[in-house]
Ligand SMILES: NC(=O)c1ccc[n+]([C@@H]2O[C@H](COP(=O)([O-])OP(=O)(O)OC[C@H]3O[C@@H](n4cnc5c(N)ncnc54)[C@H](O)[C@@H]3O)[C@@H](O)[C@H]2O)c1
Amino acid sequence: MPTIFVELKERTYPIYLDEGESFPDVMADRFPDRRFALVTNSRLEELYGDLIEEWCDKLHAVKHIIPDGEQYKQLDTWKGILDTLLARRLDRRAVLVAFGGGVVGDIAGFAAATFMRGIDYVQVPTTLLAMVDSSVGGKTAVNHPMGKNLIGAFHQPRLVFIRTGFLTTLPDREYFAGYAEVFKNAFIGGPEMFAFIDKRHGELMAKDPNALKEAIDRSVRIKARIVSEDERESGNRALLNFGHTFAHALENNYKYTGILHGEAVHWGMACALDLACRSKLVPPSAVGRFESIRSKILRPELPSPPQPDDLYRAMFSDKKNLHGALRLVLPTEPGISSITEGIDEEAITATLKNVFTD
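For the sequence I just pasted, show me its structure by itself in the form predicted on its own.
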C-alpha cells in the first residue's frame, strides 16, 4: 500500500514510492473500465520505448509524443495533446498518464484539466525534479512569452507513481538541476531537513542511493504536507517557491533556452540567501549555519552574463506578486522561511549584482 498521501478530503491521493506493484496493474485496479492516454516526450520514447509500448498494450492506451524541452511548454503543444484525445474519441471518463519530467507533467496535467472540462490524470515522474516537486500538488501550466507558467490550472492527479530506477538514465546535468528542488527544502522543510541537507550533501551529490531515496521521501512528505494545508497557494504554499522568483526571471532572460529550471533555482536560492542576509532577516545566531549551507549551493554555468536590471524587471512577472509589489520567500532561521514584502529595489539590485558578478 502507498505510504504517502496528499490529504485533500475526497480528492486525497496516494504517492507510490518504489513499491512492488506494476504500473499497469495499479492502473487497471484503480481505474476499471476506463480508457487511457499516455503523454511522453521524444527523448523518453527513445530511452523507454519498449516499456511505453508494453504499458500502452496492457492498458490499450492512446500514445501522444511531444518534443523534448522547456521551449515546447507552450499552447501549441497543449493543443496537440487535445487534438489527439479528440481524434481518438476519448471521453470525460478517460485517464491521462503523464510519463516524464516537469515539462511533460505540467503540460499533460493542463491538458487533463481542460479536456472535457477536466479528466483524471496520473503522474509518472522520470526526473529528480519531477519526483520531488512538480508531480505532486496539482499545478499544471504552459509558459507565455511574458513569463513562466502564466497559463494554467490547479488540477490534482489521482495518484503519483514514483520509480527511482528511472533516475539511472537521467543525465548528470538534469540530476543536479533536480537536486535544486531537494536542496530548496533545507530552507522551508524545518530544522531537521536543513540538518539533513547540510550533512548528507556530499552523498547526494555522489548519487548515493540510500541518501537519495531518503531525500526523495523527505521532500515528497514536505510538499504533501504543505499542499494538504494550502492547496491553491493562498498562504504557506508560496513557500515552495523559495528562490523561484529570481529563477523565473533568469529563465525568462534566456527565453527558456540554454538553462534548465533547476539550474535557475540554484542561482535563485543563492540570491534569496544573499538578500536575507543583506536585509538582516537572518539572526546573528544563525549566520554561521547559513554560511555552511551557502557554500553548498551550486552555481551552474550560465549561457551569458545576465544584466541585473533586466532580471529585476523580469521579477515583476512572478505570480506571487500582489498589486505590482514583489513578494519574496526569504530564510529567517535554519529550515524556516517567510513570505516577505517591502524589500526595496536597492537591496534587490545589490543582491543581483553581487550574485551574478561574483
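Now that the form predicted on its own has been shown, please provide the structure of the form predicted together with this ligand.
Single chain only below; no partners, no other molecules.
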C-alpha cells in the first residue's frame, strides 16, 4: 500500500514506490471498467518491450510509441498520440499511462490534459529525474521553436508508479544528471535531508540500492509536500528551482546541446551556494556545514569554458524572473533556502567568475 500522497483535496493521488503490487493489478483495481492507452518511446520499447507487452495485454491497452529524444517533445508528437487515441476510439473515460522519462511524461501528460478536454493519466517514471521530479506535480508541456515547455498545462496524474529497478538500465550520464534533482533537496528539503545527502552522497554516487531508494522516497515526499502547498507555483514551489536560474543560463549558453539539464543544475547549485556565502546570507555558524556539502557538488564536464558575462546576460531570459528582476533561490541554513531578490550584479558576476574560472 502506498504511503506517499500528493494532497490536493479531491485530486489527492498516491505515489507507489516499490510496493509489492503489480502495475496491471493496481490499475485494474483503481480504474475498473476503463480503457487504457500506454505511451512510451522507442528506447524503452527496446529495453522493456516484453514487460510493456505484458502490461498492455493484461490491461487491453492501446500502445503508442514516440521517437526517443527531447527534440521530439513537440506538437507533432503530441498530435500523433491524439491521432492514435481517436483512431482507436478511446473516449473521455480512457486512462493514459506515460511509461518513460521526463520527455514521455511531459508529452503524454499534455496529451491527457488536452484529449477530450482532459482525461485521467498515470505516470510510470523510468529515469531518476522523472522519479524524483517530473512525474510528480502535474506540469505537462511540449517545446516550441521559441523555447522549452512554452505550450503546456497543469494536469495532475491520478497516480505515480515508481519501480527503482528501472534505474539499472539507465546510462550513467542520465543517472548523474537526475541526481542533481535529488541533491538539490539538500538545500530546500529541511535539515534532515541536508544531513542525509551529506552522509550518504558516496553511496548514492555508487548507486547503492538502499541509499537510492531512501533518497527517492525522501525526495518524492519533499516534492509532494511542496506541490500540495503551492500547486500552481505562486509561492514556495519556486524553491524547487534551486540552482535553476544559473542552470538555465548555462543551457541557453550552449543552445541546449552538449549539456543535460541536470548537469547544468549541478553547476547552478555550486553558483547558488557561492553567491549565498558571498552575500552573507549564510550565518557564520553554518559555513562549515555548507563547506562539507559544497565539496560534494558535481562539476560535470562542459562543452567549452563559459564566459561569465554571457551567463549573466542569459540569466535574465529565464521565464521565472518577474518583470526583469532576478529572483534567486539561495540557501540560508542547512536544508533551508529562500527566494531572494535584489542581489547586485557585482556579487553575481564574482560568483560566476569564481565557479567557472577556478
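Positions refer to the first chain, counted from 1. Throughout, rigid core stands for the largest set of C-alpha atoms superposing within 1.5 Å between the two forms. All figures in this text were calculated on a predicted structure; none of them were measured in a lab.
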Inset, instruction - Could you check whether S134 and I293 sit in one rigid part, given that the chain shifts as two rigid parts between these two forms? - result: no
Legend entry - Hinge rotation between these two forms - smaller rigid part turning relative to the larger, in degrees: 10
Legend entry - Once the two forms are fitted on their core, CA shift of T351 between these two forms in Å: 3.3
